[in-house]
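Next up is one chain by itself, shown in structure tokens, the form predicted on its own.
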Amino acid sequence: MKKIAILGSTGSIGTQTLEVVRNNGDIQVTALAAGSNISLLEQQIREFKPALACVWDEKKALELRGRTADLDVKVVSGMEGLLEAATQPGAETVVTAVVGMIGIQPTIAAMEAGKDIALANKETLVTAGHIIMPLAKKLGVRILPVDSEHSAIFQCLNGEEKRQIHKILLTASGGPFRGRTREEMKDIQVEDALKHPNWSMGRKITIDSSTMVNKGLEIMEAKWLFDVPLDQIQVVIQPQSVIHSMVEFEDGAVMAQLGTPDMKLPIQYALYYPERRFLPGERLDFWSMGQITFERPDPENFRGLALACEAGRIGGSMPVVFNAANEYAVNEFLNRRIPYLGITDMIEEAMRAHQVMDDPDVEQILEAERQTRRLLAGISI
């Protein structure tokens, strides 16, 4: 019986992870952690019977304790509770599916407790990859990518020598506004940006996909996961979302991982690696598909991608600022306080104002985030 903890259990990745658990029947959930959706969390507790449940908000945790008084579950809250969930005894793997930089400390704590990480929280590597990857090597724990693109690369590299990578080809759908100019995107509303053409995801990552910021974050994440320079990572627009990513080797061979746009595949692969298991759902039908097309990305109109590449090349604390500014700006957009193009405008403002630290520790990373948020709270876009 495999044992796992899930951080972010009520979000898109968390709920799909629990679908994988339900479908297989040989995984025990030791801990669940969520932000504030205690109604769904209570349902999950009753079905999967974890020993520990964490709610970020203490008032919600108090309410959940009352709701689950008839169950044998310990309810905790805040960062202290999240760390307890991440280090729950017995769990072999921790699925880090929380959104944002809140995932850094629990990931480190889980690794120090000897647990493998099924990584769905890309911000952890974007902002602290220089800490996480050497620590994983030192501790002998595995970082198993859950992101569909990084899982695809991981699968393509199975049995291959990483030193023979010539290029990583990171695919992107292009989002709902592919082909539009900035002028054509100036009046985009929240509802428009939340309509992804292929994938069903959480609100924040759906907005990130529409701005191409998500692909920029994935470039920085791939750099750390696969130990390749940024110049060896190329973004390719693949609108049908059939090819999830590719690897070109030094002899010119290109390997690709294809599949339907279903996040349960990379989730299940990470949980059972190196074993493959049957996964119910649709299969690719190449006869009916007709064609798979490719395009160049448009960093001029999708400034999020260009700014991410700039942040990645500068390195140090600049990716922290890029990520923190994006998190802040996306929240402002979702709450209708800034226009759509204000997202990348805010990111650029924050990057231009930042004094880079070369090798930030965790506290400096968190302080850079706080400084970025304070800066952006004081400007008008």
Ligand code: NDP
The other form holds:
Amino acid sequence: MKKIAILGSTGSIGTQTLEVVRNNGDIQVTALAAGSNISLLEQQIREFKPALACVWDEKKALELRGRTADLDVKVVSGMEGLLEAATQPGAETVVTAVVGMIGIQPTIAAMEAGKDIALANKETLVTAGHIIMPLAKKLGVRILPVDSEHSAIFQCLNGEEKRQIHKILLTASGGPFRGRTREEMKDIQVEDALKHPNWSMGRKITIDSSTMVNKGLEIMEAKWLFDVPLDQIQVVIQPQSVIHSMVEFEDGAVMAQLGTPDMKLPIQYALYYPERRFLPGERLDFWSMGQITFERPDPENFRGLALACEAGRIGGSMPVVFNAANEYAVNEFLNRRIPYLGITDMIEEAMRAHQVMDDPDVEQILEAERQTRRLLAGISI
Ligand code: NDP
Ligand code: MG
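Could I have the structure of this protein in the form predicted in complex with this ligand, to go alongside the form predicted on its own above?
Entire complex below, previous chain first.
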């Protein structure tokens, strides 16, 4: 039996991972971690019987301990607990499905404990890819992409030589506001931004998709995962979300992975790689689809994409600041404290104010995050 731990089990990726586990019936879940949703976590513990469960919020952990007193599960909390869940003996693979750069330390700890990483948590790679990728190589652990575009690229690279990649064609739906100008986006409300045309995801990534910050993060994620320079990564808008990404090779051949927009496919692929398993659900029907269309991205109006490329090119601690500012600003927007365009304004402010550090270590990354949050808390947008 394959054994896994899931960090962020109550979220969109976490619950879909558990659906994959449920459908296959041959994976044992050894640890689950969540932020504060103990009602769902309790149900998951009862169904999947992990030996360890972690809740970030200490009070909620105490409550969960009471609620699960009849079960053989240890309940832990906070960062210490998250690290315990990430490193707990037993699991071979840790699915990192927490949202945000809070995932850095548990991901590194899991790798150091010899675990493969099924990586959904892109913010970790964007901010600490320069630490994580060499560490994976040194320790001989695998980083298996869960993000649909990166899984597509990974699938296109099966049996190919990485050095023969000419270009990565990273597809994007363009989000709900594709085609709009900044002027036309200034009154966007939280409810509008939370409606993604093709994918159903957590709140933060849904906002990131609408601003195109998500695609910016994914460019940096692809750079680290596939060791390809940024100028060999091209974003292609493909509004139907049928092509999940493509790779162009030196001879001009382009390989693509297509499918319905269902995260269970990349999740299952990461868990069973290199094996493919039956996956129930909708299949592509090219007759009824009719057409797949393509467009150029619009970095002038979608500043998030332009700023991400700038942060990626500058490198060092700049992607940390880009990401930390975005995490802060998205939360402010979701709590209706800043307008929609304030998200990219805040990212820009933070990047302009930042003194770049080359090759930051984990402590310096976390300090750059704290500095960014302090800076943004003090400005009004
Ligand atoms: P969600 O917001 O749906 O879920 C986040 C999960 O993380 C929840 O289980 C949440 O717990 C948990 N969590 C939050 N904070 C902590 C913490 N401090 N300690 C432990 N657990 C915590 O996010 P998504 O599932 O959408 O996204 C997760 C990651 O995957 C992100 O990095 C995202 O970019 C990436 N991703 C997501 C895709 C998707 O389709 N959703 C696609 C590709 C990538 P609680 O519920 O208790 O708050
Ligand atoms: Mg994606």
